[in-house]
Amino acid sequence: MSQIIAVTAGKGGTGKSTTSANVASGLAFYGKKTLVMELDFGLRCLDIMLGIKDEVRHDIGEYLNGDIDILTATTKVGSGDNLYLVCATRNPFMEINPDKIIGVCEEMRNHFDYIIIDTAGIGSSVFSVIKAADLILMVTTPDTVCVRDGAILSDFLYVKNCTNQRLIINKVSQRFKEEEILYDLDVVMDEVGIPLIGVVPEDNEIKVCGAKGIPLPPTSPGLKAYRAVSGRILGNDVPLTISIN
């Protein structure tokens, strides 16, 4: 059965969209037909990260306006047949219609193994979309502000009966123990209070390749971490690629 995965964060700048792109790419790498749906209206970026900015002809705004069907709004990523993207609209004033988004996700279950939703903000409409997901990936970085905001959002989601949450700790420097603003990763897990599914190291290749729209190289520590997360989503027993203590 197909699975809807919502990627969210308590604070901007944690790498939510980057996580969405790379986890989706990892699932596609493992042979799963995967769709990324971008909901960050007005701040579209996944077409650049996935290297298809010149190929996108339609976006989800056109679907929400009733101009096209949702399959027409999808754009294939790369030369394979496993990864597709529905871009966010460039109109920052368009409201997310949660019923339509949820309906689209349910429809897409007939066409894809995984639907990754790159959520936006924490408004009531976004909560409705997140609540419909089979799995919620909470992305945080190991600093005090992001950890606190992630914990607040996680607690709110638990109140809304969204218990299917997993934690991704992103942008982890090997120097984190020496810097006062960064938590020990065990503390991050305790503070946010949800099970860990992955730790992604600070890797300049992630930033460079995302800006250029090219795949991460095989030697990238970030690639190995994202592939590990994707493998765990598939139910595989994959060890962490970076130490947490």
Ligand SMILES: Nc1ncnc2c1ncn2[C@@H]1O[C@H](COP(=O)(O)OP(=O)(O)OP(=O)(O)O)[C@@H](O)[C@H]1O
Contents of the next structure:
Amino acid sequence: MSQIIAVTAGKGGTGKSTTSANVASGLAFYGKKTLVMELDFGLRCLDIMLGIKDEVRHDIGEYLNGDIDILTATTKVGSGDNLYLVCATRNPFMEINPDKIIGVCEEMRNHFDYIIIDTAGIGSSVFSVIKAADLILMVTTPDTVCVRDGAILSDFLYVKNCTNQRLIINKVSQRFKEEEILYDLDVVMDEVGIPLIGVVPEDNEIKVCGAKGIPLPPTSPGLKAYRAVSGRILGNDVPLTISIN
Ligand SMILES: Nc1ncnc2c1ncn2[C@@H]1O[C@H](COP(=O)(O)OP(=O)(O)OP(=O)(O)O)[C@@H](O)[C@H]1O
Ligand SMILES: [Mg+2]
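What would the structure be for the form predicted together with the ligand, rather than the form predicted on its own?
Shown next: the complete complex, the earlier chain at its head.
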């Protein structure tokens, strides 16, 4: 049975795209055929993060315009056969047609085990897409603004019957904690109020490798944290160990 996973956040820059790329890479690593669909209209980044900037020939905008079919809009990632990307359009003014996106996700269930949607921004059309997902990954950093906005979005989604939500706390670092602008992790969980599926440390290699489009090294704490999230999505019992700098 395939699963549609929407990655969202109450605030920009929290790590939605990073999470989409790394959770998808992890699922592919564990042998699942995985598609990432980028809905950040006009602001694509996953082609760079996944290291296929020069290989992308088509994008979701061409599909939504009716110029190509969705499989043509899909680009394979890496040398394996498990990870694929549908890149965002370059047109920042293109309207999202939620019914078409939901329709294509449903169609992709026939081809993929997991469909990860990187949902940028919050609006009624993005909400319709999130509502169609089987699982919502809510990404927050532990800072006060991000936690408050994550809680608001999570409550809103809950009221709208999007109850299968899991929390990822990203960019966790000792340094910020010492500056006392961050909550403790248990406070973050209490505030946002949804079950935790992973804690990802602030990891400079995530930033560097993401910008260069190269895979994270096996020693990267960020890689280990995201692999653990992918394992938990697969239903594996992966204990939570947190190593922060
Ligand atoms: N755990 C981490 N450690 C260090 N840097 C990180 C981590 N997670 C994300 N970043 C960096 O933070 C920046 C923003 O991440 P990303 O683009 O994934 O956020 P986003 O939520 O998708 O942003 P937007 O709202 O613009 O779509 C990127 O430079 C990324 O490399
Ligand atoms: Mg993004």
